[in-house]
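Presented below, as structure tokens, is a lone chain in the form predicted on its own.
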Amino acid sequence: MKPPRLPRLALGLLGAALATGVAAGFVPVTGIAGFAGSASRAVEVTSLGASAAENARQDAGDWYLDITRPGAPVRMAIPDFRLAPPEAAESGIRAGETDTASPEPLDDAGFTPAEEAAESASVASAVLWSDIEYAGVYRMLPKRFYRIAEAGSPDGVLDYYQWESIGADILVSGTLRIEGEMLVAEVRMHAVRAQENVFGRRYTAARGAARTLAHRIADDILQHAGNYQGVARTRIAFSTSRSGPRSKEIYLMDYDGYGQRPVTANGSLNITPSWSPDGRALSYISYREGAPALYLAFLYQGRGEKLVGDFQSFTPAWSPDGRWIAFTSNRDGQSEIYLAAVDGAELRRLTDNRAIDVAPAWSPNGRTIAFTSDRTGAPQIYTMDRDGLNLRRVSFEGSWNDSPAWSPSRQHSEIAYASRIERRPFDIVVHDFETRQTRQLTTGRGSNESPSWAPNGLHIAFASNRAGDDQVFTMHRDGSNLKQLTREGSNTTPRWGNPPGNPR
């Protein structure tokens, strides 16, 4: 029997194969310091005292309305977070000044509990500067004008027309302390010619999670000042060669490339990750055993479980339910797509063809499977309905498309996936169903491949060799703000996830 082709991503795996026998290896993430989905690095979020009508108002989030001129940017200032001591919850005490009452012995890296508070104020302000620049919904006031709307305010006191002197519309102002083993920040959002404070909201978490801190504060900004679902708390899983030549483990990060950590640890090829829709979990291909199979990692509990084993596997995709697990397999002596419950149940097939059919990806309702098949000559994209009927071909540019990945968002309805264009290197487009139109998103430099989108759908990570080794990207919908996240060994199949919890 003539043995199964498999497309670009595929043949790299298998090429790269290691029948290493090594035992399975899982990192669970509460043991990771700095993840921001662990239950030691959660926030907690009360109100300032707001009246109820007050609080109804900003639970609508319909104030911003109010505030945005029409063809206009909403300019929005972000001044650095002011420090306050630990009786001092609402007093606005100014920076440099402390409590002194008696001094606190030093911590186990040296610092007083003020430098400490210096410090965890300052990464916080940077971190969520950060966030929200990366939105790109509000245009950010340069810092260097903001001495000039604070210039003659005593200490604590809000000058609205002075703000509003330098152009903002919207003000977000805080303080940040340090009490026992907690930090705490109060965060206000102030609508500068309304000259109203439409938001206010204390935040504490564990001394140490500045960072964490920032992107919930960031995430709360985003919803209540422009209804806008911010990516700040969401995490990428991807496949790394960074703990040596002859093997790739499974690894996350954050939105912003901080906080690398492995997931596996075992010594073999562990790759193409996939996110459970309740960002508790990820399934991945692994050669631990010899073979590709199929394994799921749940990252809070530090274990695995081998799902589908018995024949190779490939490319697997979480179904929007949580209840069903799209993968590539060579079980029946050519390449399909199947179906199997994530208890490995249920197993069914979805295609039936001579031709290499991988890559499936799921619909947001869950109703359709996309994926890539060279049945027509060149790998192109089709979707499937998810019993595995009404089949249609997507794309019909471009001389090799693969990796399809749908958007999430409710707003359009898109698919994302890479293609090689006149024989250049491959180049991440998105093709558009309402419209029927296809936009290139990258060009010019390197190959770009593995689109996966932000759980907003309004970014998208990609692997590319641009600057030289596989590196995880980032880029806005539209191809602008590009950024790079991974900088050691070959970083590959980047995978955006929501972490439990976060808004969807």
The other form holds:
Amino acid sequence: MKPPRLPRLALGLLGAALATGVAAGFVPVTGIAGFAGSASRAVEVTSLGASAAENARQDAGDWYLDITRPGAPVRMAIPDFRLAPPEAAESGIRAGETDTASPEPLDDAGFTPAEEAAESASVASAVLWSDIEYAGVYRMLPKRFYRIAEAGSPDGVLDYYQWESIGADILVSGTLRIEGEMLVAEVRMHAVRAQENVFGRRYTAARGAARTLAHRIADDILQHAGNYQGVARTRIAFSTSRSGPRSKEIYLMDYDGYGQRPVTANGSLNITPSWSPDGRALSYISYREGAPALYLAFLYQGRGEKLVGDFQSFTPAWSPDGRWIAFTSNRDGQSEIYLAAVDGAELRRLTDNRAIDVAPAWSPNGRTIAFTSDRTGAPQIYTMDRDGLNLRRVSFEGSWNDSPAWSPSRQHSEIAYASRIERRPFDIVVHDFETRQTRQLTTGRGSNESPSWAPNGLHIAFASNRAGDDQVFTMHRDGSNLKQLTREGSNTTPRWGNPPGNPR
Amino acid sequence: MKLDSRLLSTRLALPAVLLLAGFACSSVNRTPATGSDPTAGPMAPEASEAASEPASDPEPSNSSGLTEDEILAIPPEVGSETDLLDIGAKSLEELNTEGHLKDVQFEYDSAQLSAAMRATLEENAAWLSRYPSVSILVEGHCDERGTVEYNLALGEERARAVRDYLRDLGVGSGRMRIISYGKEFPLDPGHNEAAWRRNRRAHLEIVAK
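Now that the form predicted on its own has been shown, please provide the structure of the form predicted in complex with the partner chain.
Shown next: the complete complex, the earlier chain at its head.
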């Protein structure tokens, strides 16, 4: 019996939640589609003891310098996963009790185990490739070159010279097999010119979780090949109109747009999500009880709660230490920035003036908050200390600046925001605090809004109506490598989160 | 009473005049509503004219000739015997689709009330004063050209400006709630000036009767 795959489970829970609401005649209090099934997405990792030097090199963090030729891009070869027979398993686990002579049982989708293994290998190969390529730090050697190198390396014996001859600096090769209910991949990374196996790990995940498996491998490869913090396991939350008229629900998706799935399912207006730093919860605004209130959704417990309900609340932002939500409330009659303790114990007001103050965004160290204020007559970006003191204006150009997002990067101190020059549509710009320069990342193609940084500070998600309705896109922090992630309905306010359980 | 007098001269004069205007019209059109089209009640155009007049008057005054006490004594149910809608017989949905309360349209990135918007709100206040059991939700909306986040606050400012003016016109605070939808629910899905103008609005939704 194979464990159910996540989408089916999530939809099932969603259906149940809706059915409950309908049967009881009210909107479900939580309306959180459960993600309890996500436990089956976990990937277990063990070392293959690739080389004695692996750990030492890893700690030194400099082995990759060995394979870098000054001024030249590092070229990476990633052949497709090879299918390994189950009996080749080093762990000695047998592939179930099935006699090889008896007909192979089909799985839910009508695949034989061999077909399922081939399909998993195909998915994992494609995902690993695109994850590494997305990082933009390696030149990907086209797969058509590999036959030459592989032909010269018969019987799985690795011939480094063959790979060097086609220009590979790094070779990532892996096998994949199905063992019982598990998918097992063994991956090795080789520094070709140094002729060294620098990385070897076995990854085990549930059958059907090939994408998750590949994402984990990709992040490990990037980490060990260049001390690069990958985003393959990160997710993006957003608000979408796809579920019905006059309603918006919070959805989330993998960083590459795959697996778009609901978080809320209450048929009301649910907007402006913000991730907890551990990637396991979202705060957002819901109109499910009429007035816009601040809710928390704990994804892995399938649980939700209302944190701030009286008056109107908008634009929540979860603090980097996980303990506070900054948001806008009109409880004193104006739009002001407040802090609410996540445990509900405390509420503090940070701003106090007649102007609009909205859209708070935390600095990575949690000591400063950027926000939008029209106190000078037009919306502009400001920063203040987290106690409301030390106000500074950040944006001076443009007639309307909003949606500040502070880069989490340790290398760059900068804020992205949406900026309107004259009466043109919005473009995403980035203000660098060190150089005091502002650079423009999008250029006049539709209106571009609500930037949100990837956890590594190297990519930005945003919403754009350049293709008609608002859709979520990602781009590199220099504006290159544009990718459209959503296509169904109108999709706004993307927020890029950390991988679950892995705060920075 | 002293406080009331001051309020009367500065704030209540407009609705009082409107009320009288409405009363006068209803006196003229004393025939019962036919029921076929109660929304386009006979008083609507006249009330509109009457409303625009005092709104442009820099010094609104009690021109009705009645004493303050007499104005205050005019009961809200003054027209109930004639052409008042039987709101109890209608659903909230019917009342809202019939359009008794009119939207007001704002300028770009503004929550200011113009003279024309005030005139519309005065009509709305007059209608509300005739149906004191009605409660409303004042919705603030924005056009798509602004940003999601700021528009949520701007929509709230618009709703608040409308609520505050209606309150100044004598509509009890307890009858009004405000809500901002930012640019989430545009009335007109178009992407042009006409659509944007329609979408930069405050909408008055009847939520109880």
